[in-house]
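As a starting point, one isolated chain is supplied in structure tokens, in the form predicted alone.
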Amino acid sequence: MDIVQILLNGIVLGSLYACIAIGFSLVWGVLNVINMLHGSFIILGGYLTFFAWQYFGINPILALPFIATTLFCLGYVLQYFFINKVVTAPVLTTLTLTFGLDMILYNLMTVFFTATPRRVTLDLGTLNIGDLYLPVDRLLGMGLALCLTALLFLVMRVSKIGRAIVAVRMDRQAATLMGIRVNHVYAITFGIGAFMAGAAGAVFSMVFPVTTNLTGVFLGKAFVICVIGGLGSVPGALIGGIALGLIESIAGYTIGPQNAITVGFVLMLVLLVIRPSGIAGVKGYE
């Protein structure tokens, strides 16, 4: 296989990975909450996209905003009424709570949707450029993932709520004194994380089969990407996602796809030792 083909495959895959991790990174960096629900949110977004396409004939691109908004509402409610009660507790407490909520959501999806892999089949063909082959559905997924990443970057940079999120992240007490409703900002932040997870699930359902058996895989990849790219940074999630995609693509070709994930985890451990804040992380969120 040509090295250019391997690199292109890695960049396309890495863009999708970045979309997976960006919401997880935001919640972890702002709330200091390791959201164990994140993988289930992604799968729920994928399932809802599939069912909207199969039973109602709704194009997944048109369904994406509504599904992502539904996940935002779910995330907001869970944060505001449950997680906010313990958000200032030690990390182990919030970790346990989100793990319990994840088990509930995971089992509900398994009972009502089953664990059968499902994928939105668009049959868009393959783009051939010389000896390079790129499925159009993957290119479409990459484009959507990059657009979502850019959208969140703009929201964090120029919007009022984005500035409030940054203020709370930097100093919760000072933000409170400035009149910012911290619990509301926390709920919106968690909702945005769920929004991005649902959108990522919708995009992934157009490229790969989704099933509840993948919740742990997606959560693990999000964790690795956050460590590689760094917390509290949208560009960091993009860098970490593309880095992991390239690593898995190259490792899959050289030492076999069954070992590619292991290489990613090894890199994560190395970075934890030599650069805990990640490649583009915000100092103070090691």
The other form holds:
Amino acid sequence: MDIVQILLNGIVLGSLYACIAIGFSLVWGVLNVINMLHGSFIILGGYLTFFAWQYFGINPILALPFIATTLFCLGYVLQYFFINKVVTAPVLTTLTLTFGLDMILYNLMTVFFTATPRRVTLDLGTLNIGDLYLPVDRLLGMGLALCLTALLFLVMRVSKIGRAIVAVRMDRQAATLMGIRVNHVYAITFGIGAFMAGAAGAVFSMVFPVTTNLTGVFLGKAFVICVIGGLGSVPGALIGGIALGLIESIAGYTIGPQNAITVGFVLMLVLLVIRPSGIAGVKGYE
Amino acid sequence: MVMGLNLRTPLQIATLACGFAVAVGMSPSVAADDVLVIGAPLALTGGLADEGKKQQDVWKLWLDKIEAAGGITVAGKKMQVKFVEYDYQTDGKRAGQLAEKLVTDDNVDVLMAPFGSGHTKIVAAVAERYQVPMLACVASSVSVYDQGFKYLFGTLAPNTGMTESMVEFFKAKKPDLKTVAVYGKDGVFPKAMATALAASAEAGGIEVVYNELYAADTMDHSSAVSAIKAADPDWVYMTGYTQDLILGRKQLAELGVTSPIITMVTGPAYREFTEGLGSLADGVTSATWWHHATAYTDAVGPWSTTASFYEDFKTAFGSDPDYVHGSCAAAADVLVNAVQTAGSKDKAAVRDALAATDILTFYGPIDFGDNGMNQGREMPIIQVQGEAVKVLYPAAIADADLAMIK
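What about the form predicted together with its partner chain, after the form predicted alone?
Below, the chain from earlier opens the complete complex, with every other chain and molecule after it.
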């Protein structure tokens, strides 16, 4: 039974990892921008959810759409007015810009919210089936990851804005000639990435302590998951997240938690060598 | 082997190199003879910002008391005291650089170490190189003090004393205590505590059924908690920083671990721990270096009793002081006492006076051993009971009995 519990732990954890990575993957894959703000966006979403719950008694699930929309607006503005200025420059330029913006956001949060870990202590309990334990808040995170992936997949496939995003990614100049407002599409894409981060932050406020200490950890995870799952593919983030969650869970149980993270990085390195596009990535995006 | 990817760190360094660093406080040139200048690299931003702020706050409170008294008296003359502080942004390398700046540019007379054993170790190397006396008020790992440094002194007691008394106390309260699971963070202080507890438990006749470390960037404990559950220990002992412990306690509950004793070092010593856990904090035990329930009197320094320090702190900040506040204020008392004993700011003389220190502060006795650590401490064991933190040990200040977690 232990191994079943370990596998379940891994799948649920992997789904949370996928929540972290979906927006990051989209922005990286479509805009070719490594968004260093992503970890701070998640934590900002967590803080906003926490304060909505603490001061106004708003349930995190109810707050989620508003928090995510707020983050969308923030992401849109940042991309439209700042990142768009350098979006066609080499990737190091955009990385440096988003890093600078991240330093500002990170330190503003530390100054105004402090680094004190906070958590929505709305413990939802555990689903107990025989000897198996499944925390409800993590299951909720898993459901969110699946919904976000499906939603984003649909948006990219069937909606007008989704097709515009794909077109801009394929050929910016051709898309411009076709009448697509490229800067607007870039901003929408970045906004969607921030929306996903905000939604993840809302759920995480019940699962993890919210503190600025975690922004770098979230960013690191998103990076690894994208490499494992593959860029340019919405399901890639989900697959990469679950793969990493399972590997860390199994490694943590069998060879010790101290080595679990290392095993995830080894997998990333192996994939970079034998399959640079990742498990479900699209060729040309690596 | 531990590896973590925290993308912030390398780029932070790059940014710092580009001049994003922000220094706070004063930057005096050469200090006058009648001014004692204390240098303090503090983590005012970044991951340890809360802890750095605690140090800054309590030293401000301490300095206000000193200034209200017109300064300190050294060799029959009044001497003013000033702090020079820089924010090292929770970046260990930066802490070392700023300590060097404090010594060479700001000409400080003494240094106060930053929060934690890891960063203290870095700054201590700088202090030793320039032979500047340094007080560490939040570093308890013996590995910080066993480097043969002559200018480093610490007000916290060694970790080992904390674990031995805890094993002894729990065995006395629960005679059928047979097994313990030890799960510690792979950092200087948490690892030292986990290692010390495992050794103390085995020496005390308690079988260690699980003994693992977790990496610094771990954001999930489910596999470890599942292994702990399979081992079914009577006692779970976890070390780490507050965010790790909040997550760890939550996952212990979620995954059905039912051990009657759960210890989290130093979780309940911080208000953030109990606030972040709510009812899940109930029953969690810990050990701490100081609790305001202690009642020392006739102490040296601006606070002659523990109660007077508590009252001043409560008035100033509206909350209870924890061991960081207590230890750091006491470190300042010790420093002043050493300067007064030396009769001057001469660094070598102050160092010798520190080595010979044997005084009572509001925080408790300070008596540095050969390695510079405070030997004169009996450390309280505490437990969250309801919404309050109760003292279980030592008996002289205990206000509750150990309650098992149901």
